[in-house]
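Form predicted on its own, single chain, as structure tokens, below.
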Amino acid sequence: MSDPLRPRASLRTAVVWDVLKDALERRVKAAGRDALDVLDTGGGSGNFAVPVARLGHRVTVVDPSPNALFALERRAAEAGVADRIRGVQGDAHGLFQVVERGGYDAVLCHGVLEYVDDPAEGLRNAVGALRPAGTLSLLAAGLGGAVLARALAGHFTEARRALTDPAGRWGEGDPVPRRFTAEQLTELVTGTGLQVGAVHGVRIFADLVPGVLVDTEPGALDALLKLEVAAAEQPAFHSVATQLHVLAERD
């Protein structure tokens, strides 16, 4: 996933980031602080952390690779706010033994539960890292989606497999383990305690539009990013985006 304050790469974030900098905004209000404290489980080199540190929240990126912590290091100190971001090593079921519980007024759980062997424990423990009136954002991968682009790509054979297989997966050489409907992820959410917000569909036409079309067509990169968040909300496309948005709450 690219910075989201980068136009071209906004295509694929630009839902995700608007939704979090609202849901982060309406945290500072409540709170009553100008910083919040953030968790990006899962963050890799800081796709997200590094533009939510930019907002001037303290942000924690917990990753097991060694290799995204240190390009976070670096794209930190290039972004300016190296002071604001913290890179530990650990993943999602191990998430206690680096970080605080309960330390958090928001977690960002992105592109986690499609890898873990548990996504309902995953999630658990995102969940526990959260204040008492914290907020989660969760991304994960769509079921639709990928059938979607597997039929469109002539391979109808591993698109009804995904769609039949209980992990959505369309066959061996897939390097997604696992995918989600939005009513999976829902479920897994409020399983947690939380109370879903918002659900947001993402990448519904960004990744099936020709990038020919995009650019070289003037102003259609500001038409698609226009489209994908006019329908992102809407639950009649759920069922088709590449990647999935939840927004929830503590009660």
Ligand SMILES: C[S@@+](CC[C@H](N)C(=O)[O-])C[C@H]1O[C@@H](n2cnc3c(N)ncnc32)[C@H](O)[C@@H]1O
Second form
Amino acid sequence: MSDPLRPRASLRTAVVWDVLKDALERRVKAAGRDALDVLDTGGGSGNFAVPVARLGHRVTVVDPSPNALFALERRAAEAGVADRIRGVQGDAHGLFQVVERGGYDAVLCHGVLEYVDDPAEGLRNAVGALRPAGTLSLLAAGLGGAVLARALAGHFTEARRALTDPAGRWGEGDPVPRRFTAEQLTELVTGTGLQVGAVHGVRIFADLVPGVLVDTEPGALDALLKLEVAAAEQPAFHSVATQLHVLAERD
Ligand SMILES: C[S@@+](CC[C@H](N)C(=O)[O-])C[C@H]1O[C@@H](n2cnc3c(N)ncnc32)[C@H](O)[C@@H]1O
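Target state, the form predicted together with this ligand; input state, the form predicted on its own:
Okay, now the whole complex, with that chain kicking things off.
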């Protein structure tokens, strides 16, 4: 997933990608098939769908945005995986109007629960798309990371507002409608009947470190990536992560 032309992009995706790749490998072994059926709800322009298809899996992306689906089609073609990616216009709430219930080995729900009308229902639908044995990869904005980022930027009132706001928003100008704690996300997941396998903090340091330190110091990017990976699993750091990733299975 890391893009050699955009090395800093790897900071945002490395932890999730490592966890997801391992989970898909385990699912391949358990299913006894090399190619899995993967659903990416709110998959957008294919940040994850394209690399998953490059592993040989068949990916269906459901997204309400025609622009995102257009970009997805172009990216899939450029990556040579157009035959393994299907983009469908649809919504997490009306998911089964466009995809089959119980038809997927793995479902990705990355950066979507922040935006849906009802996160519990959106997640129930994502889980409803899983086969009896299936893997859910859930990624959502973390509350503590936003509080910390606003405070370190000197926006103390906004930081306090995010901390006390029920949706974790720092103000009217906040582009993210909703953020979550690790406890809220795991509760949402267990509420669907799945078992939580692992929780990881994502972008714990990456968004706080001045770019110049990473871009100019030799070896700094690699060292920061290793630090992100080492801290990701430690519950103490979940409360300050920009995003939280939950991996869950049906059995
Ligand atoms: C932050 S982007 C994440 C895109 C992609 N999953 C990723 O990780 O790069 C949020 C995506 O959710 C989609 N979205 C917004 N509302 C949605 C809904 N109700 N159901 C499904 N997707 C939705 C948007 O169109 C957008 O592509």
